[in-house]
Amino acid sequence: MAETKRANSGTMKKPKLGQNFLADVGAAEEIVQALGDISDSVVLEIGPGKGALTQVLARRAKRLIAVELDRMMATELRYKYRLQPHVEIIEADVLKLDFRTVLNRTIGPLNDLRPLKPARVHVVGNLPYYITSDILLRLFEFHDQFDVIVIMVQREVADRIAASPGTRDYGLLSATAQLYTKVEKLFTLPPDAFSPPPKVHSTVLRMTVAPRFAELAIKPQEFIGFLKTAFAMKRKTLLNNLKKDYREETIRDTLKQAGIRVDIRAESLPLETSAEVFRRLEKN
């Protein structure tokens, strides 16, 4: 990325909800562009904290709906945007969230009474390290409304979600994350690209909503619970895991009929193999 101009952050305390401010403007310029043309969209932002991002999507976007926690920041964006009416500014958990029906209305007055003809969302943010795994599974959760989710997270984190099945990183996050979505890995940012700085460098991720539920022939909840099961225990072997949920000889015959070694992990599984082995539990 190109070197670009960094806002003067001065000097400031930690946030007490351990938030990190993107402070690149160049790079709050490239983060919103990865959502593609939005001209005419609505876009939903999680956590605006300073508004490094909000500003830059209030020019572009259709409509802008920015949820932020801390409620003096949530007053100032509200104060901030008052005479912007396609920007409204949420104050909320966005893991206690109804989705539906914060996106599915329109702005105004009489927001509650104009049901606004369903459309799917863009979602962007620079998500809080801590609860990077929470948020995901809640924007999953509501996946049929998101069509592209651009997200700033810790780089581990970043390279868990986008890993590939037999790498040491694969895990339940990946499996879920890409269940549902395709995941690129745009760019990484440093340490000072933040006000104030983190300890670790942050990447950016595309994951554009796709889910695989019929392709796999699965239902998602049920096959997320057996994903849960199956990467239980890092260390231990598909079949150690499986035994909480199934009996170890209806399991051992569901992998000899499926080619799969005994003594495999879960980690080494494509999502397709997964499916395949679920599928036939569930006859058993």
Given for the second form:
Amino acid sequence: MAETKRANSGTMKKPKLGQNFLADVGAAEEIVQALGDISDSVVLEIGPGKGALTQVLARRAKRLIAVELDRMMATELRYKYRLQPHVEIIEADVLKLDFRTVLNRTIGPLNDLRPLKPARVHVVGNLPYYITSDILLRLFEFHDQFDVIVIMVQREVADRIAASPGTRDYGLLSATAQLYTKVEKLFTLPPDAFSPPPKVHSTVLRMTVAPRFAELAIKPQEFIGFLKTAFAMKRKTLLNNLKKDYREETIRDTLKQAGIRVDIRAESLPLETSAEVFRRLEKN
Ligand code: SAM
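Starting from the form predicted on its own, produce the coordinates for the form predicted in complex with S-adenosylmethionine (SAM).
Starting with the chain above, the whole complex follows.
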């Protein structure tokens, strides 16, 4: 294919940092629309790049904070928006950013010490695909700061995040995402919507933050640890995966009490059932 030939010929630079820029203006509008009314909101953009989404966001959001790792791109954007104090460009690695500190700072001249009304933030980004899961885990860690997350990710990853229990794509990423958010798949774009085109299709997801910890009666960190063990080896049964952390007899008793077959795999279990197994195992 053309892409492979060009990449192999060495005449074209391989995109670094997942830099495939959105070239479809209509899609940029649609992604921002998916955030809802942002006229009174703080928006955090991850990886603004050349600013396809930034341009639309800057017109609509009350305040925009965009985090870009590429120094040249961050500098260019900062220059472009230098006269718009509601737009702040931060040159940083999104995986290392302390969102709480960044989002709760005041803006404007240094002598403007009026405290910001604490606002929950809308997150948006055409993500660098090589770190999608890491970014999501980081956003979940700070979930109390966010209302809604609209992201573009590789189509196959979107399928996994949105998958229902019992389907082939359901796994640790689906369970974790659905523990913190309500996930909706919005639309898919072909490679030629980007420059340079990636090798994959891309899907836009809206994730409305709605943690289920109280309803499931679990502590998130402990439960996520349990899910990691339960999903550790996809081909193994739940029983075999859990043997790493619990005695076999205890697991067998627990599954029996919960009315679950011993040969079940973690991907068949809805979150309610996984949470029930976890709670019983902790008691037994
Ligand atoms: N939003 C732009 C668009 O839609 O055209 C660019 C999207 S591009 C897929 C991903 C962007 O994320 C690039 O600009 C890249 O430099 C930036 N990026 C990559 N790794 C990053 C990181 N760890 N922290 C912040 N930005 C990062």
